[in-house]
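Encoded as structure tokens, the following chain is the form predicted on its own, with no partner shown.
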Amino acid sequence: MGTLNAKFGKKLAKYGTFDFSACYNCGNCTAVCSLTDQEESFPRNMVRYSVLGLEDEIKSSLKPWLCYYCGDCSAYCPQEAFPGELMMSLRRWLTSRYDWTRLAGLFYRSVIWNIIAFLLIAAGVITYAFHVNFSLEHVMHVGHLFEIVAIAAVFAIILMPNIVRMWWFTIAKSGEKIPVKAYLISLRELFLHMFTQKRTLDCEKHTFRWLEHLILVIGYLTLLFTTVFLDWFSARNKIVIVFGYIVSGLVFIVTFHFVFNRIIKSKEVSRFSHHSDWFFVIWLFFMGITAFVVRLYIDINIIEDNLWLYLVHLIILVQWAVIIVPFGKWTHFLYRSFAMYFKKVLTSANQ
């Protein structure tokens, strides 16, 4: 067992959890989670975990991704806990954890680091268009370009270096001997569960927010192939033009139904909202919007007059790729899938 730390509980909290030391260990969490099964048990024994306060047992688990949040063990605790919560909570500190630039758990622990970033970068962008006198065609380029080079830069500097740390922590530090075959046959179950979050479909009554999910991730995915691959702010082909319409009007639409589930707090799922579940959904929404106004202005030969409104889609952009995919709620996705996949090898392994 490792070190107690009696104050990781107030640790915590920074991260979003509520009075987990209420729970007396009863079980009835892990009795109604549909995910828990002989093998993987949750969220109990992560309860107990946290009210010790044993952060390498933590850190060294894969239990936290494994869960999807259905909110059932939290609506059936009763002591109100919120375990569904914690286990919110955990992953927002794992993330802060695996990060080795140590600004995902300063994004997460304070709202005004993230604002103060948000305006450091809307003062950059609105810079630049001074520098180049406002000129539509120079900003687009340079917007075109940073898509590019910022999608490699993230990936390489930041978030690739990440899921080495994670995997250190929950794999290499074990100790446990894993063939290559080991991680070569299990390829499979990362690329499932990047791209259709299958997983989901396993909490009883949640196959339209899987549905959601799905439609998001491939909407997210093909908008950015879109706008980057293709260039779709310059293109004339009609069928890229009208691809790009519809991609980006379904990530409206589903963004637009997850920000009004948080403010109406209809489901346990989104009871509670940590700042950065609004940041994520928010900006999305605006990614969204922008960008079919942009090219809807395009289209109608007015976007030379409104240039604000491309500097209002670039801001959001870059605010986006830089501040919330690597530190923020994005980056649950890619740990959840590679802790799929980290599971698949551990069982490849033992056969």
Second form
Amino acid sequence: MGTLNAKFGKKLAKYGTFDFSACYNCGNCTAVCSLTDQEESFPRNMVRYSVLGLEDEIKSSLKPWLCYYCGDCSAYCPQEAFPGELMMSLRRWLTSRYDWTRLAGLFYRSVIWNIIAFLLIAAGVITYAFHVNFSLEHVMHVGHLFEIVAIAAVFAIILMPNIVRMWWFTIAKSGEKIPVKAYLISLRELFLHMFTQKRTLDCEKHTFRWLEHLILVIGYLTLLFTTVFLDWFSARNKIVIVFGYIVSGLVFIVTFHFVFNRIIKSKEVSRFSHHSDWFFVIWLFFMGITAFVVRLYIDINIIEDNLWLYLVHLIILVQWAVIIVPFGKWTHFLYRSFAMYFKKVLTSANQ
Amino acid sequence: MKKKIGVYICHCGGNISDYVDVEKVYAEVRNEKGVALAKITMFACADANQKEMEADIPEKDLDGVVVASCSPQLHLTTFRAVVERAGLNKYDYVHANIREQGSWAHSDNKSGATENAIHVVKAAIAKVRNAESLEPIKISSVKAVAVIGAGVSGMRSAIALAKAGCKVYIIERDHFVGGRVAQWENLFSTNETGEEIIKRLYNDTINNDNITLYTGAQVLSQSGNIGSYRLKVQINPGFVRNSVYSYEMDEAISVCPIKIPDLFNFGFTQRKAIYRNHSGQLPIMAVIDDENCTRCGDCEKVCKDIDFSQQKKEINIEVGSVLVASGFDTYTPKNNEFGYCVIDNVITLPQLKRLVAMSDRHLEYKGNRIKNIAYIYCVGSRQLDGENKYCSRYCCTAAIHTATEIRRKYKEINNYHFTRGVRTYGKQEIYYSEALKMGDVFMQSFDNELPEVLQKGNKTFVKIKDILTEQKELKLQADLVVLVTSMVPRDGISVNDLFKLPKGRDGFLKEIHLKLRPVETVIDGITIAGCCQGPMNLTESVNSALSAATKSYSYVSKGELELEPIIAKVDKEACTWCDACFKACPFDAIIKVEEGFKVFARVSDSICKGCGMCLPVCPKDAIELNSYTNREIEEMIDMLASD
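What does the same protein look like in the form predicted in complex with the partner chain, given that the last one was the form predicted on its own?
Below is the entire complex, every chain and molecule, led by the chain shown above.
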């Protein structure tokens, strides 16, 4: 039995949604959705739960992650209740529920806290640089070290426990017995979706968006690999250097296009932008472009006189790694893949 | 007995002649007894043919006419007018339908259709042969209308009638005018308050010289019929001399020892036996309620305006028409219907509206601050098992409007609507949209699985199986449960019984025809307006009030009325007064007359409807119906049954 709670709507509004309570239950949104099916019917059902304030039901549902936001539901909604935007907000809300530190919720709800955190990080980096007398070599070395440590720590301390929590809410809590075999045979689904996001292709007219996303994901992961493991900024190997240029270029070109879309609001998907959306694309863009320019300055030998440039890059990198990756929109990439995995686990267990 | 009859047989451009052999019909009927002229015409209704008929009648000296063509619904009045223009009486014309009941019905059997047409035309000729000229019955009509009830419908129709120049008597049972609308604050769509509307109507009413307003009045008896209804009205005194708002009167009210529940506030508050009008009600004055006053005299001692010497008055008024606008009652839920009377915080929507009207900064009920309100819809209407099968129409909008008003007034309140499908028809849909956008929650149940109201400890819960959420069971802890009650017919309205006004299956007063004659009753001269006829919102009530005013005005405007002469008449010689016809008459049109030793029945011209119920019960065959006399009908049967 669900307990009604109309106040949930007000809570949810802080995560970006609006007007979803205008829904009069026609079901057009579900009818036009390319991704909904018999077993997993949405978004009407999620709109309904949100209106009624059935928090537990939403928390145990994977449906918000199964939506890839083509925006058709919002475009066809006769009540202008923007179900697509509601699904987006539910993903943000779920992220805040999965996050054991509760910081995700804080950053989603408040733009001020984001800015404070960003400023603190910037101050920290500058203080450290001051501490080592602005020695480029020193700063770059620690910067590189930070990348390795940050990846490991964020993953181990925040992301892993959060994914376990997601698993608890959506699968384990119901008490359903799932055989280990189901987890194993479904693993393929996890990696397939993580690296291809191929479900986007099922949204009509989204081939180009999928391609952009794919390039971004691969570009981003490769840039990560290039800078962290191939130590791009210190590399001598010509191939590695050129490769770094290409992938960082790809990242900032694609993210520039995303930012541009959000500014001109040409499509339903980019019509509404929450601050977490802006931070995500803008920081990615800055990461790409500053990495590119830093390497360029190294290659034309003027980096020594322009330490500030590397510091900017480092500040952006730390903000990205410490705020946006564990508590921001970056996690959606992870939760989406795990949602597809968990869905597969549940269906194979039921067979 | 007509001797020179003209018969016109119509082709209807093939509609008739494609199946009926018109020539054969012509040949068969041209030599019928009394037929002086027979013609075939392509379109009988065409101007050219009408002119030809007009010329034929004086030329051939015709005394009766038959046109065999389409349904009388279509052209009976057309041809009656033709014969009248040519100088005949309209009852000298008889219409034979050989299209709808001939060619069209028997298009598969041409010879049969022709036979049928021949018989129908011959029967019409037989009827016209025996037809008598009749003149409409003229009676005088008093140019005055009595309006029963001084709510919005009553006052609005009275103002309309008075402006048309008609004398109006408003008879209101209560000591104050305003009816139900006086009880409401903001009204939907215009956002005026009930008080503002009543004030406007009241001012127009008392400032119009044509209107006489009787409050504290009720009709004791009536006699007469359309054009002249005589009503005996009793006027109850208020026992208060002048209506000035005085300190002494306040004192008189405070010393009164009698306390009774105040029905204006649905029993939420109490009033004394001497009490003032509520805001919304008019006129501004205090009255003593005769029924509950014990004449202890305490008020008299402190206030000089009290006057117990006032007496009941009886007055007689005569009007040409009566307009009934006696309003509705709100449904009172049965004991334990959704917890009513059993669970503390279960009230009705009208009660909630009064509660809001009386509340200030917070909405409180029995000392508890209200946060969550559950509205349960369709209480007392659309009942699966109960008697009220009808949809009460106004309640969805009323509940939603009240809920949004509450939300505007008290920000902390959440509204939960337990509906059976929201029916905010027409423009009222805007309110539904608005409520949704404000975050009101709407759920819906089937009529066989209604929501449940439960009490656990000191908490009240409402449970529903919501068909909008995959039939999921949902539960709410409610601070206040509001039963959205329906409109029900008002009990104890004396005029309803005095005039024997017919009621529908729902118990509301019944019109003659819902679509075509929506404000007339089968009692000639009595019209109905507003919610005495069925649930209506204010707009609809005023529409019906103005419509009823127009209809009532049409009965009295000329000072004279023309009635259809097709009525029963009694052969006074043959009648021996057995009272069979008296019992059979549904309209009380039979009057017992004694002239010396002779006792016989007489038919009241103005009451008789010509229904014919008295005819077959008469053992002496002493009653005939104009235009359907025994001879006419018998000869028609002979013709229809002939080979």
